[in-house]
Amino acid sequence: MSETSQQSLGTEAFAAQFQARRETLPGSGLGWLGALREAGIAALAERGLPTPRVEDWKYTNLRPLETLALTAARPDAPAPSLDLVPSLLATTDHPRLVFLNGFLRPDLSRLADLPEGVELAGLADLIAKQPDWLQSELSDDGKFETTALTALNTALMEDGAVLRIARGAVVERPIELVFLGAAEAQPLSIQPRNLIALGEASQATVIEVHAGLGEGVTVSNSVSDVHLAPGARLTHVKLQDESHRSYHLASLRARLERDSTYEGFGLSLGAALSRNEARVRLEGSGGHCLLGGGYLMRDKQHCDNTTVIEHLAPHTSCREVFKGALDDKARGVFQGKIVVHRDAQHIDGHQLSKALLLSDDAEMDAKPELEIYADDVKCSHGATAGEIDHDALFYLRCRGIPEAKARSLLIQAFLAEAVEEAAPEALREALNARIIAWLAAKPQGAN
């Protein structure tokens, strides 16, 4: 076997979807849209899906997805019935765009009443009625490196959720996207592409929810890019819940001007591989971003949060803080890098990764890193992975607390720690619900 096959998986499944529906797919008739198309296929043809001997891959391996006999979703398929849309939030007044397997379905969301100045729309629709701002949104310029997965994704993406906040508009309400996957029979691709763009000085929070619907396999591929103006902050909540069948794939781009700050944080508890990989350049001075995130694994569930944070400016700084539980044979990663550029002087960046192992099988791997090329700066990671605390739990036993409560308590406390850090106020108690919700599906300590 070459090298070359060793460290990449065929792709001649996702060659044959692109050739099938190059005619298809939305702005077929704009020469720049399918010249981008084009290279993002040759691109994955050139790549393949990446192997463990990938570094970057070192830990998680796609070859699962061979088996998958994947067809890609389409926006014409049956529809389940929908008596109620997942939600973070507890009111049912704030925008919301809802998709069913990649596709936009206009008849659960929420459009009416968009605040002054926030323009929220379907990206198929954008296509066909701003093709000249999204031209200049989705070309690749070379500041981040196209991957297998994000070339796939240009290649085949149909649609996903585009927000642009103008200059200055202050948004009170949250944003939400909501995701859904639902397969039957077939596995399916599913590819969406998210543009979110913040003008100077304006803030909003973005809240994403993907959850499954029934126990069919789907695999999710997005890709989110974020642009933020000087001055701008945002605020950027996901919960993963999939089908745990399912396979979550998800790479986060965001690009931060001048006094901009990006804020994080993601809960993951479903699909039977997810990984969350987020590149972030801070490239004007006095940019911050705050990475944040939560994961709860059982059974076999793997779990991979990558993350590669550029400093290229002076005065930025950034911290991670991920935390997690892992009970069974899950398997959890973490592979976080800080890159500080020459120029790049009085950085101030953090990196913490915790784990919790639930049993003798589980497993986490954890690989902080820091690049460094300037020298005035103030950086530092740290990386942990351990039982619960025995004296704690026997704190809790000694008080009459049922051994299998006090687990859980302690979990809870442990999860609460990364929510408390990261996730906005308002959120905090929905999150912390669903990681009590997770511990409760099956009491620790339980076979």
Contents of the next structure:
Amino acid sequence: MSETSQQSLGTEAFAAQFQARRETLPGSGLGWLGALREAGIAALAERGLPTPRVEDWKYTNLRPLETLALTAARPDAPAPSLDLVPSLLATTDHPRLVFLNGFLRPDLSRLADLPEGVELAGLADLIAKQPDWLQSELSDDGKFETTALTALNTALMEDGAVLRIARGAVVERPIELVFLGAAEAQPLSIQPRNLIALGEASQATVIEVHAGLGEGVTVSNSVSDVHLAPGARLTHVKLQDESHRSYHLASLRARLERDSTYEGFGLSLGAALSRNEARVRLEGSGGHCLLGGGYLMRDKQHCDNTTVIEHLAPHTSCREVFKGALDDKARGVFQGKIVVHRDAQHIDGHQLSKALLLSDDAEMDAKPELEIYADDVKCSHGATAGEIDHDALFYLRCRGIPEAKARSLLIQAFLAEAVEEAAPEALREALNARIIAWLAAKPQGAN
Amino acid sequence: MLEIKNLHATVDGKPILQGIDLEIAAGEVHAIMGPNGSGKSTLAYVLTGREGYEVTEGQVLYKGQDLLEMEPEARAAEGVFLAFQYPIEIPGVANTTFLKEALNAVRRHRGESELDAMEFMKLLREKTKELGIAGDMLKRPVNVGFSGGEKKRNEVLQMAVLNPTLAVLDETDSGLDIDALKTVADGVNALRNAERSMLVITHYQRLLDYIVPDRVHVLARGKILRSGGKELALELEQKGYADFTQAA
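Go ahead and give the structure of the form predicted together with the partner chain, now that the form predicted on its own is out.
Time for the whole complex; same chain goes first.
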């Protein structure tokens, strides 16, 4: 079959992995989980991994994955020393789970003295303990479309973070989830599955840090399910700084009940190819969702931010702001779909995607989509991609600031708009420091 | 200080400056007056190295060095300052950050030590007090949401902080009411000294009531057609530029 007509990539390697490991995956003795995994591998085989022939994957090609001889990650990788575990926080007493190649490392985690109302554990541990609610949380309720990647994750998931916040609990201390990839010669496939559930009127902040130790190749295909009960509020910040040969595929599925708020911000710096796919269902009136993202890419890096926000109830709102800078031959993708269902009146939806192209060879593809079936709706979108502002550059240079520094200042300022709008104030400095470090890694010359 | 010899420049291939000759000695203030489109702003941008302004002939010597060979930031570091007619807004860069980056870049170039945050804030407080600039303007992003008067005062503040030896003021009076004009002119006059030269570009004589020049030049059709003392500005105010705009 020629490349242009092929709708999907082969999944035989994953099927073989599944056959070899089905008896040893966590919860292999549980009938319901076994059935779930079988359904996952069958759904993956049916769909195949998507190619750019599929509309949702128009600008992102997973074909390089085919050439990797992937093996499943094992839990026995040597642990890095504690001070090599990256963090976005200056504190050292906040609750933290650290995963190495997808497996929880209690020796690097901090699970003692959890704040009141917080349950935090590894998924594999919970499966072993078999709490009844896990079955309902993991089972597919049909609310979200099953994609090849979510099906793959369901079939092969081994571990991940499970966080539950009790009703009414307002958790001040952020909870950090660190995912470290450490591959050697053999490229590793990792399938983290995270569950975050906030009880009624509770509040929490979750920080995810994804980083690579060394230059090995990891392919992380994570699924994070978020459920916000009425009045709950989750602030969710993610830093993706994986090794530059790795693949980072992340599917977020969030359900927002009445009057709940989800505020997400992701900063993408690493990985050869990354895709952050967020699907949000605003199921109850008064729900609000803010999705923000920043990305800085160079060389041949590829970063795809794809969002699907569904307004299923009246008086719900969403706001999206994604900004990034692309250097060398880097490529950025933004696909933003807002769906307003019939009877979901009084909807406010705004979407903004802005990219700064730092080289003539950099590319940005933006595809905003509005699907509106109600009539009292206020929706807008804007997408731009352009060069650095020459007037601003001249103004800075005219005051003695060397060109490379002036460019850095302008790129930083460009990203700041997204950081300031979508990231919590307490984390802005740490995020800006990462942006500055990225800029410092290569002088910003004239391209 | 500054010697401009037979300067020709084009913008988008169109000749704008067609043989400018001008000499400014240390400590002198020269005014360039002229009708719209005569090339006044082009001269300012050629002197500061803006992209798109191409010198086709002639020479500019600044303290004996070939100014046109230098990058814009090197010119600034050597003491050339342009107060913009339309100061550029830079969202996301705080005014204080901008001023500190600029000053320390210039100090590095001059072989002076950089100022730390405390030393810089002390200097900035002195300068803002002299110019009557509210602290709020420093925290905001550069020129974003500034009124016309605030933008012009911000230009003068930058000039005071960077301490240039040649200041080019491009239509610094445009868009200012009389009170703002006086404040800005006072700020400029406070910076006049025996080492610092200024080139004041203006369409109207009004500004020159407050910043009194040593010499006045009339720029029209890309050339300096007449030069004189400060009384020339008054004459132009009465007669207009009609004598200079008609083809010779």
